[in-house]
Each structure stands twice: as structure tokens, then as C-alpha cells.
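To begin, one chain is listed below as C-alpha cells, in the form predicted alone.
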Amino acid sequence: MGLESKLGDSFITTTIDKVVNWGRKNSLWPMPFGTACCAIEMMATLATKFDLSRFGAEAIRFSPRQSDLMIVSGRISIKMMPVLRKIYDQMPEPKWVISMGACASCGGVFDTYTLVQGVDQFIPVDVYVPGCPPRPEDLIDAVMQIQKLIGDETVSVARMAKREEISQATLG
């Protein structure tokens, strides 16, 4: 009986998830898309009192070349939705998206024809944060849950087809 037996066929696979996921889930860098009163909540989330780099989600871009998680925080007008699924698409794979918020969820209070109702129906959402606006804690309890998402996938391109699957039924 061989040592390859022994171990499983998957052995080298499951250890390399383990290693590439902690490295996703230990240095996220979020894209903060911040249009409204939410976005200070997000702000609070990140100074000393909370210190959302204590959950390895410190380096803040606003560049969407550069970052792996995107926070929608605030309302999104029909005008400004082209600009934030441009965001989407330019950020690599793998990404996750946090939909903060009840406006950026569902539309919030504001049902008018100018605003998107909820940022669902053009970009896929990982986590949804409730509240107007959600609090701070909140806001961190959303990137532990896509860090137990990110621990939980598999290196493959299974997750990429199923965002690729959303993406042209958004579009076409």
C-alpha cells in the first residue's frame, strides 16, 4: 500500500486551498464605494475605535485594479450604476462584493425610478450588511463572513464561472 493511498487523492490539493485561502483571508484589500450617510459608518469602521485592521482588511485602494472587495455603502442612481459594474469588472479574480446598508441592499426608503433597488440586480453580492445605516460592528461581521467564505472555496474555476454566469445575465 502506497503512501498516496494513504493520504487520498486529494491530500496536496486540500493543502494548498488551506494555504492560498488564509493568505485571501488575511490581506483582503477593500474598494470602498461609499455615496451616502452609510459611508461614514464605513469611515468610523476603519479609525481606531473599531480598527478593521485587526480582521486583515487594512490596505484601503481606490483603485479597482488593486483591491479584492468592493463596499457598496449608499444609494445608487440609475446614472451612477454603469460607473460602479465598470468598477466590478476592472477588479481581478477572485472578489467579493458587500452590499452596505439598506439602500445599497434593497433601495432603503428611497423607491423612486432614479435610484437602482438594490445593487444585487447589476453586480452578485456575497454578504449583505442591514441597517440605516448599519453600525460600524456590523461592517466587520460582514468581512469575517466573507473570510469564512473565502476559507471555505476551493482553488478552481468553479467560483469564477458561476460570477462569469451572473455577470452576462446582468448584461444581455
Partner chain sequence: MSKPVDRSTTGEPMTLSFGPQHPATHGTLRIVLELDGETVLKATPHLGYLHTGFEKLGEHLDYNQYIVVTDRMNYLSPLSNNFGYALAVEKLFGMELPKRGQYVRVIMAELSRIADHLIWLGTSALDLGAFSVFLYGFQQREKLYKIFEDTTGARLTTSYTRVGGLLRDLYPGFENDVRSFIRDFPKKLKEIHTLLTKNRIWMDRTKDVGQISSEYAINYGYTGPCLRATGVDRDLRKIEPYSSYDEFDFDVPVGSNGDAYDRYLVRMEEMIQSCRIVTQALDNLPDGPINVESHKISLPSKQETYGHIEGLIHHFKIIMDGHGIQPPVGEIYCATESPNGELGFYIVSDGSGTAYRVRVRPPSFFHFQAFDHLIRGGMVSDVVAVLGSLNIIAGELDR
Contents of the next structure:
Amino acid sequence: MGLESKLGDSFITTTIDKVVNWGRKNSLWPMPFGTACCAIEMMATLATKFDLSRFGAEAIRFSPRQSDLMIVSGRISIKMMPVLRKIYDQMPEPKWVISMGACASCGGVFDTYTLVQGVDQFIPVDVYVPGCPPRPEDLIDAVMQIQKLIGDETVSVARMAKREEISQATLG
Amino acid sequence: MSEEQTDAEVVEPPEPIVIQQLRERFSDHILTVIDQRGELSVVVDKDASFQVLEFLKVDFNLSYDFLVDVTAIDYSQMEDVLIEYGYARYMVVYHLNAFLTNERLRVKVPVSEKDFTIKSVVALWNSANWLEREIYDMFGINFDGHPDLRRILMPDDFEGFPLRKDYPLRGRGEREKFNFGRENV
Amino acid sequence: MSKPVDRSTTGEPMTLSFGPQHPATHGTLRIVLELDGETVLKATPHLGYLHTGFEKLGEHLDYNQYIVVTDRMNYLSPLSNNFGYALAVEKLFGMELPKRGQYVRVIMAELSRIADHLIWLGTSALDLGAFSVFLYGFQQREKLYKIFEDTTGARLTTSYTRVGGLLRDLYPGFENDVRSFIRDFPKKLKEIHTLLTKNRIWMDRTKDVGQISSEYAINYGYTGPCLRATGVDRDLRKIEPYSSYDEFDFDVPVGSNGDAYDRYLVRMEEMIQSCRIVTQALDNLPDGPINVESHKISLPSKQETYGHIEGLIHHFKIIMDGHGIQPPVGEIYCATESPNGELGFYIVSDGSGTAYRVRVRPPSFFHFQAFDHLIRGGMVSDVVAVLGSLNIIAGELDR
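Now that the form predicted alone has been shown, please provide the structure of the form predicted in complex with its partner chain.
The complete assembly is shown below, putting the previous chain first.
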């Protein structure tokens, strides 16, 4: 652009959105809400062979207040659901949710009295990962999908308000 | 060996020592003895269940000192069992194991809905504590003398007893309706 | 002159809710701790956060469908659960597998014991701050995942056994893969030994922590490595050999102290013993069928199903709803030595295609029950060490 030609090579111009999103998507801090089998595959994703840190998301934080990506991996029972909701509420905005595996997404093979048939009834989910459990590659793909979503975000106040609105509507 | 002798042996196999001893002491309370697939089961009257288990544990020669498992069965859809035990709907099942001889024994105690309380065995085995709580949680059977009888797997405000046969697999809508304001989560 | 620090506190005991969302609870355990300063006065475990209704499902799924559910019980070692359940149903039928089937099951069960102990090792060390052990452990586990995937088609949820046999026979390169794993593994385990066994921090954190005497352990229903760490030599593979375990020569490691350190040593040695069993099973692996020769129970081959009417009928009878495999009326209790301890299945059959009642005896349930006994008087930081050393799997704890 014109400004850059005046200021020379050592300057670039960009938008606030782009800078912020670039920072956000390359340093996701996941909150692993791992309950069952999928948590083992999530551990495999973080370990040596698959190494999630290649995608900038290896800084696992078990405190919801320090994280921005929740990975719900495993079965969620009716006793666990209020806990999950509470932890989701404690995460600061902006936040994203991956529902990993069949059980978290729709109850999976467990169509029983005690299992929540899909956490998206109670918290907004951004990316679903199919599989029982999904392979580590699937989880990596989901993280990349989240990165893509973040790329489209904007930091403007109006958008944030809209996001809040959607989130409230989902929660009911 | 003549044929008559073999026949006699087949007809009357000697009862295991455990059963003989139990019959000696609790003759009135032993309802049935089943020896099936190499597993020995004794059905015992509810009034004597604690005494029988205590005897099995404490007796020096038997010493069934390891409580493997306690569970219950709802027999409401098995007509023949219901008839056999005077329409007692539930059966509490104890699995015992003797460490020294490594023999296993199953003790079954019928519990009818009219008198829904059975004596707790926590005094004999610490491991019975949670197992009995689980039975209370899943079947609603009460345990007399249990130190802390409350729900264990289901939430405290849950209604119904999931492992009863009349409780539907998919529940009664508990998994959709939520009380997020629940204390103590 | 310095005065000794007065550690007693005068205030009310503090209540600390530990979990269910906590890095050391491995998912969904919750313990309410009553503390005086940093000393634990009382620990009350709460469970049920992963209650899935496995036992209720057992009354609605047929015998082969339920194998899928057993995968998800102890998800560190699904093959052991598949094995235990299939064995239980076979006992109900009163049948035994051909030798090759039994040997293959033993190989897979022992490999999954190694895989289970590796995750336990990694996570319990991770909880105490030793991150590299977790990576070392997972590196080996990935090799096992490769073998499991090539054999069963899945990394984790294997569903490899069927009632009366196995999903399929081993793949051609299986023996080579396993032998190369067994060749490398003891060396890698030795590296972990050098990281932990004489490590001052590891010893301080685990020695004399979470101690339990053998009397209490028996009274609380302990089995498996946790019981053997207290000095009781009880291994179902030895005392009630199932699936040809009596044909293998292996030792049962036994501890003496019953603390977290002994549980660690016992499990480490068990992995080496599992390697021995696998090597022997590979050396003597018999040829022949893997499934029982009964078309009432095991599925006919594809050629037979597609090419012959009998094969098609047998296939139909086993697969279709309302038919399935139907064991005789009766009840059995069948226990196997899973990586965590005695995993028992108590199945009551009414003669139909689905079980009347399936009860699972999960080893973790008993280990967790004694938690208060193990931790009382200890420090808050010991909670993590003890929890890690018990290897409590929420899936089988809550079912």
C-alpha cells in the first residue's frame, strides 16, 4: 500500500484482527476435559509421536481460567454435566470447544439413562470429532479447524456481543 | 469295579465340607445348594445371612476371608426363581474366596419387597461398604447397620433405581432435564 | 536459639474439594479432603462421575455386542477386558478354545498389560513432576498401538475377542513385530529405571507413602499389583490358571512394604514377566484353528457364508436379532487377572440371546475404597502420589 512505500521495508501494515487472530490461533491453550477412553488418545496426541506442539497447542492447562480451548473428550454423565458447564463458564472469552469422540458428541454407543446424549445441548460446540475414539490425527485436524475458525474472528465489540448472544441462545 | 458301584457313586456324590458344616449349624436356614459348572452356590434365609457369612469368614477350617463381590439381582422377570423362593423379588449375592485353599463360594440371600432390609456385612469386611451402597443406589435395598448408606454412583437427587427391571434403559428423561444450580458439584 | 516450628493449627479444619476436574484425578475422580494445615484428617471419595450404565446395557445387548462395551471399561487395556468377558461367556457355555486361540489371547493380554502399566507409569510420574517418563512410556506404547492396530483394526478400542474365538487370526508379520518389540523393550524399561528407581525425589515422594498392611488389603478386597505390593502372593494366572497360563514359566513379583514405591516396583517387574510369557507363547505358538468348531457359536468363514446355504443359515442365526448365541440357563462367575487386579464377570443367563444380569467386579472400585485408610495422616501432596500409584481407572470404577 501507499504507506509502506513511504516508510520502507521495515514496516508492514495490517489490521488489528489479523494480528490478534494470528497470535490466538498459534498459541491455543487447551483445557483437556478428559474423562474416558478419548482422554487416552488425547494423551497420545500430546506425546512424542503425534506431538500437538507442532500446532502450538501443547500448553495444556488444567485451570479453566488460563485456557481458551476446551477439549471435551469422553463420556459425560448426568453427574458430570454440571461440572462441565461450571468449568466452561469459568473460561474467559474468547473460548472454543472441541467435542472429541462419539460419546461427547452424541452419546455414542451408550444410549443409557445416565449419559448426556451430546454435550452441545448444554454448551456451544465449535468442532465435532467423529470416532470412538478418534485417532490422534483426527484431533490434530480438529485443532486446525479451530485455527481456521479463529482466523475468521474479529475483536470488534459488536461481534463479541453477537457471539455472546449465540452462546446464550444455545445454553437456553 | 462292578457297574452297581459306579452307579452308586454317581447318584450320591459327597457334599463338599463347607455345605456339610453349614447344614450342621444352620440346617433350617439353608434353602438350596446348587453345584453348577464347578461353582458352588448356597441360598440362605435372610434371617441367618449375617451369621452364615460370619461363620464362613471366622471358622478356622473354612476361612473364606476374602469378600470378592457383593451384588444383587432383580428376579422379577424370571418366574421359576420367583416361585421357588416365595416371590422374593431380589437376591443379594455374595462371592467369597478362601485365600489358603483358593476355593470359591457363592452365597445368595432372597430379599422380598415386603421386608426390604438385610443386615449389612461391613462389620466383617470393609470392602462391603461401597458395594452395599451401590446395591442401595441401584436396587433400593436397605442395609441394616451400614455406617453411611447413601447413593454412590448416581447424583444425590436422583429418583428411581436404575438396575431394577422396570426401570427403562434410556431413563425417564433425567439425561435431558438439568438442575445446573445443584449444590455440591 | 531457634524454636521448633509449631505445626499444629488452632483453626477449624479446612475442606478441600479435590477434583473431579484436576490433572491428577485422571478424569473424573473426586475426593473431599479435610485438612489441618497440610495434614489430611479425612478423605471422602465421591464417585459416579463416569457412570455409564454398563451393567444395565448388559441386559439389553447380546453376548457378542457386549464385547464392544467391555473395551470401554478399563480403557488402558481393552484387550484384557475383552479376554475376561469372552472367557466368562465361554464358561457359561462350558467350552474351551483351541490351543492356538488360547495362546493368541494370552499374547494379546500380556502385551496390553505392558501397555497398561506404561500409561500408569507415565501418568503417575507426570503427576509427581517427572514429565520425561511420560514421553518415554508413550514412545513404547505407540509401538504396541501399531501391533494392536495391525491385528485388530483399532488402536485403542480393539474388540478383538468373540465368544468362542477371536475376530481374526494374527497377521503374517506379527511374530517379527512382537519379537522386535520384546527385544528392545527391556532396554527402554531400564532407562526408565535409571530415571526413577534410585531417584531421590521419586523415593521421597513414594516410599512409606500410602502404606497398607496385607491384612487391611485383604479386608478391603485388594487384588492385583496393589495386593502383591503388600507381600501377598496371589495371582489368578497362577492359582486358577485359565487359557493355558499353566504352560508358561513366569514369576509373580511380590513387594513387602505395601507403599506406593512397592506398587511401582511390582508393576515394573510385571512388565518384564509379561515379556517372558509373550516370548514363550510365540516360541510354542501352535498351528490350527483359533475358534471353536461350533457354528452355533462362532461365525462361519466368508467363503462358507457366500458359497453354501448352511453357512448362510448359520451366519444368519448368529447375527439376527432374537436369535444370536444362546447359552444354557445358569449363572457363572469368572475372574481373570487384569493389569489392575481381579476382573470378574458374574453373568446370569435365562437361556435367551441376552444376559439376564451382567455384573462386573472392577478391581479399581476396591482400591479406591481404601483411599481414606491410605492417606489419613499424610500430606496434601501425598494424595497425588497415592492416587497415581493405585492406577484407578474411572471407566471400570464407575461402570
